[in-house]
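Next comes just one chain, in structure tokens: the form predicted on its own.
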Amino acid sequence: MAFSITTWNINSVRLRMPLVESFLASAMPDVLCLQETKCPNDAFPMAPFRKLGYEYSAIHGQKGYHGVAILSKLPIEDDQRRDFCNIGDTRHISAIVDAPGGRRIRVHNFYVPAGGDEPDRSINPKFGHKLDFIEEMACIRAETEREAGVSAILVGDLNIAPLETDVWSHKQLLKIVSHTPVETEGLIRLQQSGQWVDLMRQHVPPEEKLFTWWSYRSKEWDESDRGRRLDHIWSSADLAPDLLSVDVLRAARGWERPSDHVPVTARFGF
């Protein structure tokens, strides 16, 4: 039995909404987690996931920042928000779907804050803020549902490319907020503390080049390649022998109007 899921930082859903309806057409993923949707619950556009089969729902947004969102073909429930760093931003939710199989998965959609420009936590609160996030995170693990028969997967923009290949230029970008050793590894200690599989990196090896992210300052990204691997999915390691892929859609890159991060879908066999 089938089961897949995107993760996708859309850059505000109401303004993409066209290129989220062509995807949706074609790749059918059972789940999609949308970031960065910018809008406040009520004025979510239900309406065209409706159609497209998307009957359920849980909708954490706000005006003009932040906002996440799970989209599900299959029926989901126990839907929970957690307010990190008490600051009040729209930057998770999670909920448990019914998978095939009899499956049942606690889904996590994040979007981790990006840390402003310098990486320093002295002189930019921005930083700060992320690196606390990061350290908060600690209390989602992997294996806390297990007992109940409740696997996980985690998603979203993390908004850090941990490994070398994970970015265009390691030696260039170690002073760059997303790719310095403090933001690195304390998001490696994350993953490892709370006993996450990086699928991603067990469909692609780590050895390999990975990018899901093209800054919009680049006119000629594709040509220049430039990018970082900003989103991830991890999940329970009950989960990862069932992987059958990563697909990491390149090409929205170059859509009109595109979000500067690309679809990434995973798929299992059950």
The other form holds:
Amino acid sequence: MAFSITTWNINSVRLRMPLVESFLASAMPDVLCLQETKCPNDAFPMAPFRKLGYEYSAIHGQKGYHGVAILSKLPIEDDQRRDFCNIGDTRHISAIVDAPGGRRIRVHNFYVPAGGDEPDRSINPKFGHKLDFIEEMACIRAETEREAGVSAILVGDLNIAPLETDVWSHKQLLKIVSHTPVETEGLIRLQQSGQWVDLMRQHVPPEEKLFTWWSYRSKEWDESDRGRRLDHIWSSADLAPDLLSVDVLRAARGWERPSDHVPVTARFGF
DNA sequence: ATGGTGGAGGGTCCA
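Having looked at the form predicted on its own, could you now put up the form predicted together with the DNA?
In what comes next, the whole complex appears, and the chain from above leads the way.
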């Protein structure tokens, strides 16, 4: 039995619906997690998703900024939203997916704050917000007593590239927000304390460069390849042995009017 | 060292 899940920071779901539709028609993941939908709930383009077989959804959006969504071919239940840092941002949603073989998987979909430009919380409150956010994420664990027997997957735009090979130049990015030690150490601590497995790095060795985002501010993004791995797929330990592949669709960055992030898909065989 | 681009919304803010 198979199960697949995609995470994609879409940077406006309404603007990029044609790209989403063509991606889904070919990749056909069971579950699609979107970030930066920039779309209030009552304006979310549900119809095209239904038409493609994504009958089930849990959305959490607001006007102009942020916004996350889970679209699913498989039934979902118990959708929840948590207001991290208590400021009303729509940056988290989760739901339990009824996966094949009677498996139940709690899927968490995150859009972590980018953190601004200056990596110093005393002069840049956005950086402080980001650090507080990832601290609070420690409450989201791969295994919980309350949902015993439920596996877990955490995906999203975490806006941190934790490994040296997750950026085009470790040395040149050490003081750049997304790759500063306080962020990368915080993310790895979070991963370990929550008992999460980094599925992208289980599939692609940590020695190899791996990126999911390339800035809009570089026209030759492909040749210069100054990317970062900001998007992640983590799972509880029980799912890790069932991972078949992780696909980072780099080609999507070259599509017409693209998102600056590309879709990442994990496929499992149970 | 700096600025470069893109989306939302109709100011600038955010990334």
